[in-house]
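This document starts with one chain, in the form predicted on its own, laid out as structure tokens.
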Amino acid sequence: MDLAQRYTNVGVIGAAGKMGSGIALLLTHEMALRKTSPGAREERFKLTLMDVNDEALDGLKGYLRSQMRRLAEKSTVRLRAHYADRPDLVENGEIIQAYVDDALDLARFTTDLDQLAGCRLVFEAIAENIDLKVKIYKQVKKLAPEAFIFTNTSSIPIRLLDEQAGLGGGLVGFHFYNPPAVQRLLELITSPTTRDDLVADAQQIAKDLKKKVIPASDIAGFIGNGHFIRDGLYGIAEMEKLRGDYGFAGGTYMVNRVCQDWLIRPMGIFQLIDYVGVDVFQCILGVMNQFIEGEELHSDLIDELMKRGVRGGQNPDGSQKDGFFRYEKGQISAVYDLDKGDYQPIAAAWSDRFDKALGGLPDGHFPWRALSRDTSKTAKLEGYFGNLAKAEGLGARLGRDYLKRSKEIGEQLVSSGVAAKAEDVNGVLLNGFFHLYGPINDYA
């Protein structure tokens, strides 16, 4: 079966989810442009969107029909040369809405896994869960036997999960980044098992999706959570240490501080937990520790948080909840502070000591959104950082050694072959989590 006959009968598991959600967007996209070309009106396209909760999937209407209007208004010019043998289209309100019909005719939402019958490529974003993925998969296989599936788990080795289900190689790791419909970043995952046809597929797909792709060996956490769950701990490691000086809330402040400043990241490593949740970064902490031999991955904070509620993640709407921070309107607003039980707000009042304990910023120092369109920001990095690895005081000393070990959790990730080479690595930290640079860098 050829990947054009696949892509008549495609279905989502975990539709409405976060991920799924773009996931189905991207592929009501793509196969939209498939069903309306001159030469496929007369073939059935069918887009199975499941998932447990029928309010949810409600919201996924509403968000794939607005989604696709927005897709449709700055594609006017592609989709006039698209509908070019619809003389009944004239104005780009009517070939706009013309798409934006066909696309969502397409796709079929339901909470019945049955409905899943017969599909040709499977799309799964549920929840982290060993357990659960493998009881989907037996399912699917049942349904859909010539079914390839795609997961997009974010830690679970793909070989493990391809053999308690029995899917003879017809499963793939696309791990998305989120939110998947903006994000261009796809970390690949195969393993020795994997059919030839299906990673020929996949390599495809991810290309008509407008993803840029980066190979990922098969072992637990991948390039992007190896690298970030690494890079966690060792941030509460430090806080740790700064907790007998400057209290829990102080010093998460100055650690995440440091991380946002002195390394000009877009956000410092405790907000990257908030953003992912703390309750994900758990998970994604047990699969690997789980998996991988000879490292402790683990963390008792993190597990304390988590039996206090402290869980971090979006809300329905978008917005942050609160984790390590608690934020309004999207800023930083308060820091929790596990002495009290509570937060504390972060005001000049509060925050003055801390700051000046990690001293002024070194020269050439420019803020992340500074530079993250500026053509010339490599230059100016050399140069930012060929001074902090000169300055004095406590923020200098932490950036210089949070610089050091992200270097060495990106080489260990080559040396252990979860990565190809350190150009593997700086691309996910680029693409995925918009650094400015790679972890494997002359900046140490």
Contents of the next structure:
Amino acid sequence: MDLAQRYTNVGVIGAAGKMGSGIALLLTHEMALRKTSPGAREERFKLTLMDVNDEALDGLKGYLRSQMRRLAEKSTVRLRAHYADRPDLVENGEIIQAYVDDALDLARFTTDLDQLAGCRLVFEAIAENIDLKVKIYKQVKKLAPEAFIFTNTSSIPIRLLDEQAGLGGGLVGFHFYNPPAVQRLLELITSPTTRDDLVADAQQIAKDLKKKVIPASDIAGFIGNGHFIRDGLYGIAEMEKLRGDYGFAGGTYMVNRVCQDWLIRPMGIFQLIDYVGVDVFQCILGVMNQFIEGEELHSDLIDELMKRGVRGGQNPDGSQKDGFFRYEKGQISAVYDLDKGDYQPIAAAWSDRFDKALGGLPDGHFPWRALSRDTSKTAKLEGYFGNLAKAEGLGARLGRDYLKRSKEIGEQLVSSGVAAKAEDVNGVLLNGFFHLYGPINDYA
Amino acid sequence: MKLRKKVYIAAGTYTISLGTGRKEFHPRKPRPGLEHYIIEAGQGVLAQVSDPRVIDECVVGNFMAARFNRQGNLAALMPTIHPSLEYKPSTRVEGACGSGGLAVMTAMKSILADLSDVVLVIGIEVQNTVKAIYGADVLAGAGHYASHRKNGHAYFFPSFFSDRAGAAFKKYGHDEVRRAMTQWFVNAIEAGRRCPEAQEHHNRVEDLHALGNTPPNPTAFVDNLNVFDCSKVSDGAAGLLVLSEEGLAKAGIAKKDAVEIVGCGTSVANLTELPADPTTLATSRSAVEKAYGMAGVSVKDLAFAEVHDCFSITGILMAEAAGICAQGEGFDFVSDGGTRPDGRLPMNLSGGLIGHGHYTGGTGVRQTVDNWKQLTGKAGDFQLEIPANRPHGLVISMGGNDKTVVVFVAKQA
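Counterpart to the form predicted on its own, namely the form predicted in complex with its partner chain:
What follows is the entire complex, opening with the chain shown before.
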């Protein structure tokens, strides 16, 4: 079956979730473009969007309607040609509305997995739970024997899933980054048993969805989480070292700052864990620990936080839930104090002591936001990291150590075969995590 | 043909041109509407006369309030400016982006017909009410819907002028034309920075040439223009008085604060047809020739020109239509700085449509106000020294794809 045929009947499982809804949007747009393209009018297209939560499916419908309008507004130059044979559609506004209607008409919203019968492409974006995934795949295999399955797993080896569900190489890892509709990076995970025609289709679909593909080997955590999880564990260990002198809240605040300011990253490590979710972090740790030998991938602190209900992640409206930090209008406002079991507001009177202990930033420092839009950022980064190498003070020392550890992690991903080359590791961090430089660099 | 009596312009004013680029502009926050701009511009004019009751009549130039703001019957909004305008005559005129020029011309006709001595003219458009992709639909009304819209581009008007740029690339060489278009953009922004009300007044971009040379993106926009070649989406209004000799006296306006319209010309071309030669603005040229003829002047008598540059290519072709350069020579003329404030013939000293902003139906009035400001020494940071032997200012107000054109030649009264 060629890919054009496969595109006519597509399903998304977990479509109303954070990742699933973005994947649903990308597929709606791609399928609607195919449906409305000149000459394709006779073909029938069906996109089945399945989720267990009926209420969330209503939210998905609204999300698709508003986001499809936005996409149509951006694609109007092209869409006018799609409707050239419709004399009743003249103005941009009429064409945009027609496209949104055509797009939503191809989507079916359901809580019933059986509705995926006959699907030819199935995208799965449910929780990182091996047993659940295997159970679902087995059902899909019965309902849609021809389907290729694309899993959004960010950590579970796909060969294991494929074999346990008896898919015969019909599963590929298609790891989108959050939010999928915006982030360009896609980690493509194949195993030696993955079918060649599926690999080819996966490459083409990634291209259709305008994604930048970085291949990763089928080793738990892949590249993105392979770096992030270890980077997070290092941050936690560094915080534990500072805890004696500065307390839990002080240590957390300091390590997060070092990561964001001294390393010029978009956010500090604990804010990033909050963004991903402490719960997700714990879950991925568990998966990686299960499959990766000779390395202790575990954190008592994360387990303790989960026990106390400190989970991070986002509310349905996109706002950040409490985690290591508490947030007001997206900005950090307080830090969790494990010793007190409560949040410590971050005001100058409190944080001064820790800022003084860290010391000033080295000369030539620019905030991440300013550099991210700077065409001469490479030269500026070289200058800054040159100064960091010679700088004194606790912040500079912690920064250098962090840089070194991040590089080690990156090199380990290459040497252990997770990534084929250093550029792939750097590419994931640059594109998926919005770092300004890859971990494998000459600065460390 | 000569004017049968003297006609003057005075008491000009304009609001800021609000849109992207202005610090006051927040896409998601509520903005002033038509009513605000009419009152601000109208009261700005009235503040310059001895008594608001001297106004005999109003004319308002507007293109598409019926779609941008779902509001028609704008003529009857004039009494909101001042109670004395209640029960006075008032007319709304429309000629696409040339509506403002037509409004001034309509007021002149009333003076010349001895129907009024003092006419208040407002030009207005508030178009940030819709996103650009829908605004393109509204502005497409300046072309012929039945003949051209269905097969036209999403960005309908930019594509007309993209085609003109493409024809110029073919005829004169891409790089030469592109260089001139970029220079036109640079001049426009630099001029806009000097005018406090201009939309680009807050522009602080360091390398304008690099920005102006941004490659076109045909999948999202048009083939031969980048977005910097285009005037922006603007909200704003301009106001002025058109007066007779008696009107000046009634309004208490000294001649030194007024300009005299010594020549005017209006031309239209068939809306249903595309231009025979896309590298010329034949209708504009026709109107310019009428105005020069009536004024008894030539391009040698001009101190500056205020022309319609909805796109960079339009501005350059306008220099040729105004006879400032021979056909095909406008590109080098602009590239070599001929239209800059220190050039042979300065153009668009407050930024033009690209630098000042383009509240479509109001732009012709704004241009006429700038002409008045220059000739009466009220232009502030963008004031030119007007040479005694070249005392005239030129205004070209254009609607559509060179379809409705109004031209004025003025000098200090």
